[in-house]
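One chain comes next, on its own, written as structure tokens: the form predicted alone.
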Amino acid sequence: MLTISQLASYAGVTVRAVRHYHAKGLLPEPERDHSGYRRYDAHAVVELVRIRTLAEAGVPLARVRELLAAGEQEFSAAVADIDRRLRAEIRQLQRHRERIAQLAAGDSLALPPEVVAYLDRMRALGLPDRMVEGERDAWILVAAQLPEHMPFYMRAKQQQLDDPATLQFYRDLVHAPDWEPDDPRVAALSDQLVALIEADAEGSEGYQDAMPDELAQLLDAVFLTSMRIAPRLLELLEERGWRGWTKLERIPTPQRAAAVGRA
């Protein structure tokens, strides 16, 4: 016969645990002996057991009680049930995991592989993280609407970073989000972009053309937003002859004018 201590050491579980269960009703309370201690024999050790393990499946403890009073083809039934719900917890856990991993793998949790090179290239040339995390974003945008355009997109940005006028470019662009609108160098850029633009206003042209309309507003207010000197840069774009961020366009020589007009 076995003491409350030497019964839940024999089950795998705590004192405390026999004595829920004897309050839950899952687990009968002997008498006690003469001595006053409450004894328990081997029969008791296997109920626990049992208790024990449909408890650890994460079955409710009114069902345990329910299952410990079936008949062997009921309890096998019950069992085979709920063996196939852990296994459907281990499946949605398992997507858990892999969900977790591509957390760990930064760029390529939301980009295609030919976006994640685009970023490593542009770190492994020493651009900042500021503007990496800039690009990223916005393709994470556009990945989301246009998965099909991304190699045709990404073939072009590997093309701009093989040119040093355009790398050029974007090693000035770093400092431009700390100037103020009216700063000299405002000009400046706006002068190397357009140069950059119309030395390559053709190889562009379908690159500009896949891009909806209101994924290129969507970004452009990203730039707008992010810039101090967004603004007054596109001013200075449209009086040079260009309209747009993300989707560059040429103004007609009327519109340009006004355009230098209200400047």
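Here the rigid core means the biggest group of C-alpha atoms that line up within 1.5 Å when the two forms are laid on top of each other. Positions refer to the first chain, counted from 1. What you see is a predicted model; the values in this text were computed from it and never measured. Compared with the form predicted together with the DNA:
- Comparing the forms between these two forms, the C-alpha position of residue 248 differs by less than 2 angstroms, with the core used for superposition.
- Core-aligned CA deviation for residue 238 between these two forms: less than 2 Å.
- After superposing the rigid core, the C-alpha of residue 45 moves by 2 Å or more between these two forms.
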Second form
Number of protein chains: 2
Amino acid sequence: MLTISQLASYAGVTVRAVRHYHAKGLLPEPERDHSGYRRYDAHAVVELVRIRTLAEAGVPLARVRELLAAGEQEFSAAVADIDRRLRAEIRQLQRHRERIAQLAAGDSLALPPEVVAYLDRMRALGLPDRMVEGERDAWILVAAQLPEHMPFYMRAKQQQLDDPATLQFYRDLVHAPDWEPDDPRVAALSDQLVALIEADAEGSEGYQDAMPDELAQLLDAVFLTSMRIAPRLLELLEERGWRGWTKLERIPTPQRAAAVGRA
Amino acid sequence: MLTISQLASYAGVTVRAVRHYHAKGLLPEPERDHSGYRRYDAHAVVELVRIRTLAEAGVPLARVRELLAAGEQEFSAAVADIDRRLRAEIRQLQRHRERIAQLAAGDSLALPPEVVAYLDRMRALGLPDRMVEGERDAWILVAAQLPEHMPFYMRAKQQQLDDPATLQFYRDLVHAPDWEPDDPRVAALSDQLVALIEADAEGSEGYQDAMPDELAQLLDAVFLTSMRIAPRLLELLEERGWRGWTKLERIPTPQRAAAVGRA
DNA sequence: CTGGAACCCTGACCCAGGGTCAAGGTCAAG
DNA sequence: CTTGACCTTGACCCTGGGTCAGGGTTCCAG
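Alt. form predicted together with the DNA, vs. the form predicted alone above:
Whole complex next, starting from this chain.
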């Protein structure tokens, strides 16, 4: 006759676990001796080892209880199911590993590699950290919603950096966060931007159409709070016939006067 | 400005999870509006996505909090550590899968394959299920304690089945569970067994020596409760100069008379 | 025979990572 | 004004046990 700790050590589990299995109905409560101690026979060791085998394979205890009572084919069906689950879990962990592996650099947290490449290029071109971080945060948002579009977006962004005029615009934007909203340089900036947009009207439209309005609004909100001149800049753009930021659209000509009137 | 459910849906988590992260200090509590609702800016989405990225990789939330505040190299050290953990977890799951794969048949629950082969052979030889199950339970106990010895034990058991006299003994044992302890056939059985033991005294000793006394006692207990004639059979064996069951040992000759006297 | 160590018992609280319910306040549309 | 969809906090639930508290038991040594 075995005590609970002997039973536990034969099966390689803790005493606490044995009592837990009793409580869960996996292992029947044995007879008690005169002082109330549980007394086990050797068969309990066998049962306990079987419970452990299933539990260690990741089978939830509630399921273990069913399986121990199940018939042959029910059991092997369940085993096949457990195996499927384990395979899925392994695949999941492998994906996590890949993601974690890209995490070594701070940027890549929550970002696919093509975005990291784009941000690295911005830095290499001498654009300041403040600006790179703004871009990073914006693309984290997009990547969370539209991970499958990221390579596409990043190709478009890389093409922007290939264009000397666009690059110059970014460089001029560097100091903008420090300006007051009524600084005359804001107007100059908006002129520069309109020139860029109109030079490359078809180029960027493709990717803007693929972005849901909701997301564009979120990104606009990020922009609007990122620097004090942002609201004024959008106002000036409206005066020049363009509305929005993330998803710029030309204000149809008949209404343009009204828009200017509002501004 | 976002409500909590908008924030949650942008980041792909539940509202409850967001509040949980607030409670754990992972995500700072935002401003409340006049009615007490939390109001988030877009930056919170970024933070939340980063938290998710780490948490999904299996990083405990307490650790996530530290990591978000950590510096570059501290962070990448932690990432390396997480990757190690993920690798270990994957390996663990793969081992579980192998074990589960052997579980398709009922026997193999908690048993290495060589034991399954042995049990299958018993069945193929026409030995009844009751006996096979008794053997199975006994070997589950041994395998739990001495997994590395199992191939060795099973080679010995297979050799027993190769021997026609031993096989015949097993066949004769089939009906023994139904006998009364004072059945005269029990004595015949003990004679048969002694003849077997003495014919093959060296053959089985090797594996018996490798088994701890404690385990042998446990197995004896299983045997003693498995059929009503078992205690009587052991008594008869002692009269014939052999003590025990799992680990049979010859009673030294001077003491033999005393042993018989006790019986 | 008496200590003390090592067991045993039950009941309770604790962890992550939330799910779910309850009871009430708020908001926008019809 | 009502309805339904939100929001709030608080509290309890789950798994698979770990750990503690407070008490009883057994066993071995002196």
